[in-house]
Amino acid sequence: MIYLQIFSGASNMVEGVDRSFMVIFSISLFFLMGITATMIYFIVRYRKTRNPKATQIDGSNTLEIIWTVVPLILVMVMFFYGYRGYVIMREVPEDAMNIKVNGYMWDWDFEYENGKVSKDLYLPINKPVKLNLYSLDVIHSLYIPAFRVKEDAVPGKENYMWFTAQLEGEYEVLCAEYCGLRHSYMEAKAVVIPQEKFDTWLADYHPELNKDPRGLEILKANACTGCHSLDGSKLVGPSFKGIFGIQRIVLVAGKEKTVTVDEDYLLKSIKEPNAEVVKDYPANVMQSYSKVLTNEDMGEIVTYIKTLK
């Protein structure tokens, strides 16, 4: 069971991200009902019956400096509980626990010290964290709302986003960055555990068994698996499923061609996709790669998609 997003304590940055947030929300809210009520007011007691004849007002120096003052100081105090809180965020403390997240279409890689790759971020209880940000194509935002943290994941930056979780449970995590067709897909849990169970999870690690073919790791190293699935369903491009050896319909200056697929259609896709692209899907999508990689790369790729039959 996922919880309710609404949990105080879930993490150390809860309390100052709520109070920044309460303080806002109450200052808006008192001036959305002082506002409101004046307006009320004013359409009532200075209605046209009752004030047939407009009454040409002089300034008030006064009234000019009680709204200029008191909006001041009220940015201010908003500024203060926000800086304060945003303070904190940044301020990672030396024995956090490190781990790297890559966002890509559509998903999350949490990868822990040790090599060990997860799908869900799995977290000791009490133990200050620190995940470091990468996206392998496109801007993502890393979001776990029962935290109240939120950090974007940059192509070509490094960011981070620390806390300290609170409270063992399951909770959301989300991509807060509109980031192309299965955005609403990418999503993952944050599970809380206490350091036991975590060490032993964390321990349960064979590389050996859990090493992916070549290809495989390529593909998704660049992302690719975020455009072209592995299982024949639909995505931006066609599936790798099957797809080594058929005979496909594209779209060469405007007219239709018939391929099949064999290693220098695979090849010539990778390093100029845009050359022969296949009918019903998208066009000037995909970049070319022949630069990003070598030719045992390439290699790589074409001898894997053959495997999917």
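Everything numeric here is computed off the predicted structure, so don't read it as measured data. Positions refer to the first chain, counted from 1. C-alpha atoms forming the largest set that superposes within 1.5 Å between two forms make up the rigid core. What changes on going to the form predicted together with the partner chain:
- Here residue 226 counts as shifted, since its C-alpha moves by at least 2 Å between these two forms after the core is aligned.
- Comparing the forms between these two forms on their rigid core, the Cα displacement of residue 60 stays under 2 Å.
- Once the cores line up, the CA of residue 253 ends up 2 angstroms or more apart between these two forms.
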Second form
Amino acid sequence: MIYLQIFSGASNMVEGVDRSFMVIFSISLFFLMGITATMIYFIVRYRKTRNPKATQIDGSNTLEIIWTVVPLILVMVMFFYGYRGYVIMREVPEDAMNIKVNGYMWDWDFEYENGKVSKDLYLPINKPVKLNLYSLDVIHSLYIPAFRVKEDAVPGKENYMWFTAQLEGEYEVLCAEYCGLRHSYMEAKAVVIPQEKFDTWLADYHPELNKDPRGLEILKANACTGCHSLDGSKLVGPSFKGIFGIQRIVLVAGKEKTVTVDEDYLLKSIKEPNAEVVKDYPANVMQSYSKVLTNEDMGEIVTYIKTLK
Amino acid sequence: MENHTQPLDFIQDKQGKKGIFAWIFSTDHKRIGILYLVSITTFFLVGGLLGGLMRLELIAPGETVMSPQTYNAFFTVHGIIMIFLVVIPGLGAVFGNFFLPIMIGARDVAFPKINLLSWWLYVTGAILALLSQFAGNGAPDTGWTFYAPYSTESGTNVVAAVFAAFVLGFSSILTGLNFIVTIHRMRAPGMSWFRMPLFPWSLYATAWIQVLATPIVGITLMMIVAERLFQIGFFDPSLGGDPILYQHLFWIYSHPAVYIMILPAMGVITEIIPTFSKKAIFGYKAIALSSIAIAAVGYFVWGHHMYTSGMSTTARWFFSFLTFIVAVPSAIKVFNWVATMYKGSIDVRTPFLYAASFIFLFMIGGLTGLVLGSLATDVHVHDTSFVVAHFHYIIFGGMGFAFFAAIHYWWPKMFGKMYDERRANVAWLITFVGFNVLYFPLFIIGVQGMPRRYFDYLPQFHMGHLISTIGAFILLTGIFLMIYNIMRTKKHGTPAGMNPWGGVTLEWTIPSPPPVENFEEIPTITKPPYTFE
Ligand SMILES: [Cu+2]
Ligand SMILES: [Cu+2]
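Alternative state: the form predicted together with the partner chain, after the form predicted on its own:
First the chain shown before, then all remaining chains and molecules of the complex.
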């Protein structure tokens, strides 16, 4: 089962990683078994009842040298395989296709060279792909186990990874760096398809038609939609759908109070999110956005939320 | 009737103090050791309980017994308690305090009052750590690593938790300082460096790490506090800071911290194996010097926690190279331990069982560490449950089992009472089996791509998680049986006598429990430490 997974060649990185894994694993298993067996043999062979008198031996310089030098050589062999499997990960071929990856709490966006943005990572088979990793908030880590690749998306930094997908199919894309409440749900699919299919998929993109309203753009760019859904589903915070104009019970300094969700309440919730928290939702999860968003931005957001019936 | 030829033992002799004050204001290294034993055991049980509840949550996919926010707080608090309150002070604070002076033929540590201050700082830090869980805006949810910018932005009670770790750091530094001076200045006449037993040697290497590395994490944690309170901009890129800088600073301490835990553990094992093999330790100097080598090289390998962080390519292979080098001195110790058993006369008693299983578990922990030290393989298994399994084999299978070994080895000396050995062996077996059932499956699902710190998981990982959770409950059963068995010596223990195991280091030459002054007359050392017959 593990073996099958290890030797599948879903990307060009699998071979180097799995080979160094097998080198380390075999040497380690040999020593683990050998030393454990020797120890058990000594314990049985030299047990008190069978060997009542110990023979005093202080040590042996020859043995010390042997068991210093031999492990030293073996770890250098392991280092070498690890280095070899890794060094190709940093050398991106010139013809690689660039995809911009935005990680945010708690989702991934994959942006292609023509501007198309996808929630899943579509990949043409046998084509080198370079992922440029960005984060909008905290550190995330893009991890595709089947491809044996992982690199952190660090805010304020541009990291990258590259690989060539070699087998058609769907693979898990996960977030490996702990990033808060919905860390374990920050997943996507890597979909590997033939070049022609990929080209059709990529061309199916109409920026004029799909253009988001300004308010939604701002919500997405600030990762608000990670916690506040647009479809009524309950995430960390209340959904935006149908929220405008209704009455809500909020907690003000521990006391319940009924408010109408109007422009003032929405603006206040952006600026001081913990002042009036809707009942049954956690406080202190959201930070104030008064320094992050301009007043116009906040206005656009409110305008957009009004349209979400 | 008092027997005037025999001095009172340290438990009877309260030094004019009453009740609990005879403990919490005592400067006797033995009493301080026991204060640590009680505090550390308490926190170990709290941390273990949190771990057990986390395992229960992971018994099946989806939400089972707690919400994701609770789970995130649990693994954070579990980490903070286990790392800062249990394993870092751990063996040094308990058995180092109790036995270091005795093993080098001294009456106490160099600075007994500072020693008591260390414990008080520990307690202060512990209270702060507990407060951070209950007071304010909810338990911290950052992981014990406090990675920025999550830790500078999280709405939870991070400042208190970080400050707790800061105070605990001082406790650790002072203990280290105390041990260094004690070892340099207070060895019995005739005890040259190479006549010193190897547990003190390991404490000596450890103490240097405590003194030199702990200030770095102290400063780093204060930078987090400053960042949160005053928006300075050290680490948070939205303030102009660099999150990778935080990781460097954090691991410059926190990698060597692994050696703060494991070196004394190796020291304990090095004491136990000769005693039960009735044979001098094989390669005394190699073991002593390998502790120093581990402490020295261990400073320069921290970057192996950051292979996927976007560190430069050169830094990545440089740290990988050094990480492989630091594996060698650990291997040397293992070879010497096993060689000590050769042609011994081995008495398989409870402490020896723990010591032998330590070697096995430590090897698994160490060898899987090679997978993580290697660049290509680490890219795949970094931040997966493979890492979780690896460091639990080192910290729990290593340091934890060494702690269990030490408690079974030295308890008769500390309290003069022997426990029921048969029940102790049964508890060992349950603990050993439970441990492996708990942690081994995590290696397998880790290689298959199960990330760590996940509240929920994909269905293909269910079997591994289920087995692991079952293991957790076997392990807890074993530990509770062990603690019960030890505690019951208070009423049902048989007198242990001065030297129940036939050991030859100095602690076995004085009464059990030892008198306040340890030695009526300071011994003069004329032989190497492990001279049998
Ligand atoms: Cu993430
Ligand atoms: Cu490390």
